[in-house]
Amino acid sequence: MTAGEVLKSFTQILRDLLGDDSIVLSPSTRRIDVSGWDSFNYVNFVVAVEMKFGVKFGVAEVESFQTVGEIVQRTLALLQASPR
C-alpha cells in the first residue's frame, strides 16, 4: 500500500464522518484546516482508521500527530511491521 492510497482512504473516512464530500486531505493538512474536525471527530477519525487498516495507535501518538502526513506515515509503518 502506498502513502497516496492511505491518504485517499483517510480523505474518504473524514468525508463520511463530517458529511462533506468537498474535503481534500494532503500530507500537510492539519485538523484546524478542516471545518468541523474538532477533537471529538478526531477521535472518531482515529478509531475509523484503526478499524479500516487493522492498526492500533498509542495514546501518546494520537496526541502528538500534527498533520495528516504524520498519521499516514505511522499507519504505513504499522502495516509494514504487522505479520502477514
Contents of the next structure:
Amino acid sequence: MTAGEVLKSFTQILRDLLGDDSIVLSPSTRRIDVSGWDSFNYVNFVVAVEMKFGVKFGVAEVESFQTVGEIVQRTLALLQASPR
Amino acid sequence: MLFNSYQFILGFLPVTLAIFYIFGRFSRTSALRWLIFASLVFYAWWRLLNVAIILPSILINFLLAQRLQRLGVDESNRRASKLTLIAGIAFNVAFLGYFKYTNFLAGAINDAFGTHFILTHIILPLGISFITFQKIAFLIDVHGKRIEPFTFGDYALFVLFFPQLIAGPIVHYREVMPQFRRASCRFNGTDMCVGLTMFFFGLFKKVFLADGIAPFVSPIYERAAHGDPVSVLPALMGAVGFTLQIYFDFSGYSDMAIGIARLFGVRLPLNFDSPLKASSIIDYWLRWHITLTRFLTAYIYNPLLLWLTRRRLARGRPALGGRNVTFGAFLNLLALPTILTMFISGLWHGAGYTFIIWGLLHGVFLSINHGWRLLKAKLRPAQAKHDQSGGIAGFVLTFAIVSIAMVFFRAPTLKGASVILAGMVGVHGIGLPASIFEHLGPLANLLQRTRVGRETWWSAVNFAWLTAWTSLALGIALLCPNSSQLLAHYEPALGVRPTDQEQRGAFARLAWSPSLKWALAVAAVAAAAILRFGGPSEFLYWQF
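Same protein, different state: after the form predicted on its own, show the form predicted in complex with its partner chain.
Complete assembly follows, chain above in first position.
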C-alpha cells in the first residue's frame, strides 16, 4: 500500500466521521485546519484508522502526531512490521 | 526548611547559589553535582530519614528507566518493555500507597466491617505525591521513546532539583533537562532580577495574603468540625475566604519555586494563570494547578479515553462525534473518564473521604460543562464554535462551585463540611457577631424581629478582619494582572510570552522591567512579607 492510498482512505474516514464531503486531507494537514475536528473526533478518527488497517498506535504516539502525514507514515511502518 | 523562613532566605539559598556560581566558573558538571547535593541537604533538613526513603526509590526508578531505554531500541522487545513499564508504575503506586493510604484503607475497612485493624503511625515523606507522579511520568516517557539517553546524575537532578521537589510545578524531563545542559551556571543579571521578583511576589502572596486570611478562616472550620452550627454569613465567608487563602498559598508557593529555579538559570512551567477569573469550570482547570491538569490529561485521561473509544467502536456503538452525540456516548466516553480522572486526583491530594468527594464533584462539574458544550454545538453549530466563554454568569457560577467544592478540601471531616454547606444555604439561620448588636441601637430590635441571630462565638473583630482580608485578596485575585503576566516580557515561566491583550493598555503600562521603580516596588512587597514572618506557616500543599 502506498502513502497516497492510505491518505485517500484517511480522507474517506474523516468525511464519514464529520459528515463533510468537502474535506480533502494532505500530508501537511493539521487538526485545526479541518472545521469540527475536535479532540474527541481526533480520538475517534485514530481508532477508526486502527480498525480499518488493523494496526494499533501507542498512547504517546497518538498525542505526538502533529500532521496527517505523520499518521500516514506511522500506519505504513506498522503495516510493514506486521503484514496482514 | 520552608521557603518562607529566615533559614532559607538568608542561609540556604544564598550559600547554595554562591557555591553554584563558583563551581560554574570551573565546570557545569561540578555546579550541577553541587545542586544535587544541596537539594539532598534541603530535603534532609526536615528529617534525615526522608533521604533514606527517597534515595532507594530513585535508584530503582533509574534502573527500570535504563532497562526501558535499552528495550526501546528494538521493536521486537515491545512486550518486555510494556511489562517493565507496568512493574515500574506498580512499584511507584505501591510506594506512594504504603506511605499515604495504609491508614486510610485500614480505617475505611474498620468503618465498613467493624474490624479492628490497628492504625500504625507512618510518617509521610515530604512531597512524596509530587515526586511519585513525576517519576511515573518519566517512566512512561522513556517507554514512549520521548527521552534521549540519560545518566544517573541527570535523573537525580531532574527528581531532586529543590525548587520543585516538595510541591511542583510537576515538570517533564524533556522540558528541564535541555535547560540544565545549556545552563551557564554563572551569575546572570536578568535571571537574578526576574527570579527574585517572582520569588518575592510569591512570598507576598503566601505570607501576606494567604497567612493574613488563614487565622480568621480557621475558627469557622474548627467550630464546624465540632458539629456546632454555623450561620449563613460565617459559612459563606469561610468558604470564599479559604478559596482565596489556598489560591494565594499555592500560587504563591509556585511563584517562589519558579523564581528560585530562575536564579539557577532554569525556567519551570507555569502552574497558575489567575484561575479565579475563569468563566467556566473547564477554563478553571486550564488555569489552576496547570502542571497537575496536564499530567492527569496526558497520563490518565487520554489513555483511558483511547481505550474506551477502541472498546466502544469495536462493539459497533456510536462514538462521541461532533454531530451525532448520543447520551450513551456522552456517559461512556466523556463523563466516565472525566469523573474517574478527577476521582484519582482527589485521592492523590489526600487519603480521606473529603478529598474523594472534592474530586468527584469536580468530575461531575467538568462533565456537565463538556456536555453543555456538546449540546450547544448540536443546537447552534454556527455560534458555539466562537463562543466558549461563559461570560459574567459563567464566572459567578464557576466561582461559586469552586468555593463549595473547596469546603470539602478544607474541612477535616465530612461532618464539618456538611455543617458549613448547611450553613451556606441557611439551615442554621442568619447571624451577626453578638458584639455588633450592642452598637446597633434600635436597629438591633428590628434585626431580631427579622430573626437575625447573635453569633456569640464569632467576635466582631474577627468578622471585620475576615471581611477586610477577603476584600483585599478578592480584589487582587480578580482585578490585578498575575505575576507571570507582569513579567511576561521576560518569559518568567516556560513558554510564557505576552499576549496581544497584555501588550496594550493598562497591562502594558504595568509591565515589569529591571528599573529603579520596580526595584522599589518589589522591595516594598518583600518587606511587607518579611515583616510578617513569625510562627510556623507551612504551605498547604506541602502536606500532599
